[in-house]
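First, one chain by itself in structure tokens, the form predicted on its own.
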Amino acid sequence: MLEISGLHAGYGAVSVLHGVDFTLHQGAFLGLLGANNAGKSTIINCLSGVVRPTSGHIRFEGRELTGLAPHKITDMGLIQVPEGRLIFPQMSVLDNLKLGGGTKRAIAKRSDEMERVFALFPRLSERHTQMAGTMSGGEQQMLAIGRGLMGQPKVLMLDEPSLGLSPLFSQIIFAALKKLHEDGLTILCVEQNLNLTLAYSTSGVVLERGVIAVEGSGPELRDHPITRRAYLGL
């Protein structure tokens, strides 16, 4: 579904991405996991058209991404959910979710998927009236993800979904995204949180340095000694 290959990225002249190269295939649930300044955050970044690669290729669902401008990209169904939620707090949730659901593909079902994003965060519908920037940290998330949810993804990236929160909201955030891929979603999550992501996640794949390290399950991932380089320094 989702094809990366020889990606090289960066930001003026810092290199960040060294050649990477992976597939999501349909339906799967990857984590995309390293310790800080790995270079998750760069490449769902370029996935998503907010930075420009340097070279290399991105093909989603066989057409060439590279390139195209981020609204485009949104509009094919590949959508972030970016780190730091980056909801409006002076904006309703109600409104919120709104403008996510405003793209060309998917204002035509707006009401659906609002029932959907309701019926998977009830705090959400009890709250549509409240500022967004009233809620706490885990509803802002909650929001953030619904917000995504709007745009009727074919691949939800979401970027660092447990940044700052709760162990309790971690694992009600991670118990949301599961219950989306049962439900038939492909999921792209990049994450710091090793044992959480690999408790849900299908497969996952370890960055070190701007470079693919190791990939595989999560069993296979979670005693290799190069995930445990890659988080421990060991």
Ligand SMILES: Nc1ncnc2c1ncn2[C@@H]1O[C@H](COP(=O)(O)OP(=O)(O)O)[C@@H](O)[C@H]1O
Contents of the next structure:
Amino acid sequence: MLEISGLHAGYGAVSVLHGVDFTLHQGAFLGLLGANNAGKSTIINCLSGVVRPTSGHIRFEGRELTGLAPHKITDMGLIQVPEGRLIFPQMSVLDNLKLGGGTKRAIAKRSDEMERVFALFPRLSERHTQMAGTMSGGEQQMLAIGRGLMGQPKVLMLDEPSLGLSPLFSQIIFAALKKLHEDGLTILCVEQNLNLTLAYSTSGVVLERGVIAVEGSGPELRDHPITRRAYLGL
Ligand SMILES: Nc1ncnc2c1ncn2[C@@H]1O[C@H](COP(=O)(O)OP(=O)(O)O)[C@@H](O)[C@H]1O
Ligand SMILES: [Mg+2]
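With the form predicted on its own already on screen, would you show the form predicted in complex with the named molecule?
And the full complex, kicking off with our chain again.
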């Protein structure tokens, strides 16, 4: 569904990605793992069009994405839930959700999708008039995911959804992702929490020094020396 090949990217004179290759198959829940500063967010930001790669290819359903504007990529159904959530704090929960459903593909389905988001996260329904910035971190993450879903994603990309959340909220978030995956959504998830990611994903890739060093299933990756090096510094 999504094919990344020979992807190079960086910031000014600093190069971060040195030829990243991996494939996200339809229906997968792929964990993108790696040490801090390995370049995980840079990959996600290349996929969503926020960072422009210096070379390489990103193909989504056979179409070349490289160089397309972010809103075009969102319209095609590749939707990012950004690191740090980036919801609009001064707007209500409802208005934040409506903004996520404003794309060409999504607008006709907006009210049905809102019902589905409220069924997935009843807390958002209870708090729909509340100003988003006054909610807890876990509730804001629910909102960020809900806003992404409102855009009718074919692929949902998440960047560290459990960052700063309590274990309880992290479980709630991952249980919701599992439900979405079971309902057919393809998911690409960057996560610091190795055990959570490996428990819920169907497979994973580990980024090391700007290239994918290993890929495999959860059990294969959990004890792999490269994973241990990335997460434990071993
Ligand atoms: N906007 C930016 N400008 C300059 N350097 C950046 C920028 N964003 C990230 N970097 C650098 O690129 C490298 C990879 O960062 P990032 O992709 O955020 O890694 P990760 O998400 O794996 O922690 C880091 O060394 C980081 O400091
Ligand atoms: Mg990051």
